[in-house]
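Heads up, the chain below is alone and in the form predicted alone; it's given as structure tokens.
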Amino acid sequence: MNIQTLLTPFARKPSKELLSKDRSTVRVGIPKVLNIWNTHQFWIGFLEGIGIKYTNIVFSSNTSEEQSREFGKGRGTVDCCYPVKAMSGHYGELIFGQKKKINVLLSPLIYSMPSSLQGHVVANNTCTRVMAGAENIKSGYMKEKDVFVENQIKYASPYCTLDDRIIVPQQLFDGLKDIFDLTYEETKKAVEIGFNALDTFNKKMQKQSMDILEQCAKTNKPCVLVIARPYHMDTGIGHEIETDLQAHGYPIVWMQYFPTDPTLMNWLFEEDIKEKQIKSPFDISDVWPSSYSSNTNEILWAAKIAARFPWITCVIRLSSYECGMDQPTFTPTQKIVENSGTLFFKFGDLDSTKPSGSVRIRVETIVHYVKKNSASIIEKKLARMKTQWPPVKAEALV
């Protein structure tokens, strides 16, 4: 019952769209950081849509201390957010670490995110530090001399609001027309291809998550939900904590890819809707009135999911050291989860120096409590549900 966090990560089949200009030899480097972790398929699809060969779309490797030492040394800028600071190594790897040089370094300024909660919350904005991180790190490569010009690399950081699909073509045309010699029409068509790629990938991942949840329900076995920001999928940011847990036999579901199947959503939230506590399964106004931040909104929503779904017996909350956006959510998410009897464990100080020994000890502790308490947690949570989940009911009739 394993789940791959990213199927064929950062890659997909090439598009066959006809284009007005030949860009097949252009190589584009993208730092694999921050919100690229859950929008990468959009950027791959978009670039293919304007004629960039998929083999010429280059992502940096996962974050590591070696990457920072080799490629980011002397390029650091002041920022208390480690995931932002780590970008220096990614930029350097793309500029200096490629056997075949890139022509463009693409590091978008993503102001807002596509989200399943869209229309049910105030906004889907990104963290301001994360959004501005691209320009912050860029300055480290221009403080003495322009490294991009010196290496004949065009730097592109288009501003985009990915939660508002109608205006994205104009935003990317304005930000990239001089980089790739684009027309508006081909930009618009490429944006459509990008969103189709992103939607297809997300549906595929949600289907995998649904398969895991159904299997857990049919066998009455527990699974673990990871509540975190997208970049915690990066092995150098999240330290592979979820992988260690999965090695003990507990399937992992990431909140970013939790299925939004209407039947499942209605089963989980039908009583709350009947009692008019919320208007829809995606409404978080009962626990979080200030719902402007996309990742924060989804963190609170995921906590509500974990509190209701019987076979999620444990939540792992990942957060980077002193993350200002996460601080206000620690207590609410813990209370929501623990009030349902579900186990809650927080790694709230993840950084580059997180000792592997302490992580291993904590994982062993988590495994002990999941093994000891899961059966009773499932039983108590099932007792609170008014009906059976349809897939389980169907299985029982066979």
Contents of the next structure:
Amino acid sequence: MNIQTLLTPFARKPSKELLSKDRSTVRVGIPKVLNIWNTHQFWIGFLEGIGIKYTNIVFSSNTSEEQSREFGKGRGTVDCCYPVKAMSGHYGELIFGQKKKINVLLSPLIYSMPSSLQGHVVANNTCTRVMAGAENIKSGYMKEKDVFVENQIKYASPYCTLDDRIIVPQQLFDGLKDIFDLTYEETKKAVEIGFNALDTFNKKMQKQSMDILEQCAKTNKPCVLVIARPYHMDTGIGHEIETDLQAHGYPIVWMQYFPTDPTLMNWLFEEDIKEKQIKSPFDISDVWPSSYSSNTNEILWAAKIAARFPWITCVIRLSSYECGMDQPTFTPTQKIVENSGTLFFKFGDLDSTKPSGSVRIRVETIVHYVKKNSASIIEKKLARMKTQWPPVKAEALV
Amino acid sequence: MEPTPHYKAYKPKPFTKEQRKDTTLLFGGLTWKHERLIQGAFHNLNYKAEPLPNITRADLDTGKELIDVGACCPTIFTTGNLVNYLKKKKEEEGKEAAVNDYAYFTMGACGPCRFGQYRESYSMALDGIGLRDFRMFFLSQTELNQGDQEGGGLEVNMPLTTGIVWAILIGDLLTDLEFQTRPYEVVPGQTNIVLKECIEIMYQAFKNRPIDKIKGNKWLTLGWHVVSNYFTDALKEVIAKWKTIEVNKAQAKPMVKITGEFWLQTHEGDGNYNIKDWLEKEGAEVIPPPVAVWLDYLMQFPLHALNERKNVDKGTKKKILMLKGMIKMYHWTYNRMRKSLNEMPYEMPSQKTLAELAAPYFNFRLDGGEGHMLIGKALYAYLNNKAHMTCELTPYSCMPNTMSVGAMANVRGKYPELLYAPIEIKGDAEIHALSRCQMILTEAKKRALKEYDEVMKKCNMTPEKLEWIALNAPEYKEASFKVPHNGYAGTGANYITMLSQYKGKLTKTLKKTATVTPKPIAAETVLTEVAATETVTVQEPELTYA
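Could I have the structure of this protein in the form predicted in complex with its partner chain, to go alongside the form predicted alone above?
Now the full complex is given, and it begins with the chain already shown.
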């Protein structure tokens, strides 16, 4: 018997007012940095869920040298990796660069990430600099005087573990209740909306990647996999290197949106599972036992994918200046990819300036090798596979 | 042609029980004192164990050659240290012996920081010197009972874990004694000699731990360590020995609190430019960072995680209570051992206090490295007048530390008087780092001297009076005497305040005894005069500061 059913008639019902405060005029600015790049849909969904109008959610623009110069100058407090350093400019742009002022600057402390490897790895933590970046950058705007208060902006920096969905409502309620005057119930509902939005978006992106992979398989054409952290999608951080490659006609797949379709996964990893090297397609303990860090785990997993998927004939590895999380992965990632005969090119120490000339020369070199070697790479990698990939097989039957 | 097999990560061969008697377990990463005591705990359980040699600059060079570019300096140093040791063994005993007769044992589980990924650097270095078959074991730093490692040669059970933890705690306590004494020793070098003897006393205590009598039940083993007098009795022996060191604490020395990244702050050697030693030579008293605080910090994380889940998971409240009990027991044990040493070693700060102090600047849930602790510790020392300056040792390219150093900008904005020296350590830029530290140290020295002079005036104290007290109360010149914290950062200032309080009591005592036997208390003329006229001329000092 559920006692709650008896008690419910006597319980105080939440008033309508508590559940639906009017926040339609509140403008929220979010610095478009770091792991916001692959959780933005969650934050949009969440904010809409608590009644913020879509048009009042403002993201800062992509990272650029101009942005740093105009808005972030003098706000840095320590030398660190470029993606964190660049945050100062994003904060400044949201505080000083908006025609219509924002009321809240939301810069979450994301401790852990949702990941397709969840449950198969030790943990899904974010990089220690990435999770604490907001605390560091905030100090640059508060060390002399509180710039947020001066500009009548509420600074919100809720801590959250996005890989543990069940406790996120409490975390965001604790971190944001005073900012938005929230109730727990509406926070919980909004978190659900946020995760639904994120899942829907990720599925859509994976479907698009799947279409590319199938197309490559059916036409026996190569594609290029980008192994990088989510914020390398920022044109000021990743410098659109993959776009230059795409311009030469090679389809690009980002590792963050690689499809996790069971048929494809089993096809790629069935031999490793049979040999008991791994327990599932998402298990990376054979190449990376210290699987604590979400983005790092995915990098290693993507390298394994690249080593097995026949039509990925080239990997582009992007890494930012002074990235401590990337550093121990350099050799393992390269070895995983190159042991399979797949081409591997790394663009390291990327910072604020795009070295256009050298990027162009390197892209031309990459294109040359991809053009020259793809056919033989595909052939060799296909020869390693015991079976045909079902979509290709089905196509052949038709 | 057969295709190249897919890449596989390093996996050690099993270490079997049969191999235990012929295999030397290597370990390191702490100070020589901690390591010697840990060795005692290993020997007690019939393991052959040996700490790696202390870090040298040559280890940095070796490490740089063998691992991926851009590693943090603790990774480079420790990797190079292991490699150089193995190279030496390979030369002396041959490759087979280096691979089969030794195994490396370290903590390798952390989380967000690269510390959790040392394994890859080590294995890459082993590849580089052709010793991939060498066995390394990486254990979790948060579990007491991890069971048999593969092969069963190494049993990470309660007797081993308690041995190691107790060795760490006692290593910390003796390190506190060492750093409180050496700057004030009257006979140069005496502290180091006595320290070595004391470490040997404790090594024997660990080696002869009556583990056979208590082995079998893990809770019984833990209970014995907590409640028995075995270690506290040994520590009383230590403090008796410590008493023989003569000190003069009536000196103005800046108190420098060391904080920073775990390895770098704990280390004593080339890895951090011997900065603690250097600071002492520059006239400072160093407050060393205890490993015990780090262990306390680690215990907070499961507590926070459980607290978050208490409305979600069943049985969480019970686990929270158990963990809180464990933390209390941990503090109680540490304090009990401190009491055996006249409470000379510093008390562990409350983690709650550190988190609360740091809260406006750094969220306490952000772990990886030392998180909010660096901010909390610096503020704790400043606001409670425990140190004149804080020296934070940050490894070059350390990820978590750079974040808290950045957040410290905000703290310094609020507290501009806080003397804070964040020193980035690369391992090969000594002059730059030390000169940077010296700039802040100069200001700390000025403050220490000013504070000392003010206290001397306030307490109406003169060098002659100090000498007089020393002759009448020789126990104040014993290194085992605890100088209470009387509100000043400097030991000298606290010492003078304490003496001024004592002087009043002593004067009264002399008044009583003088009526019966008015004999001089010292041979020297000046002091005889002081003693003879004391009942008439010397006023009890006015205590303007309590």
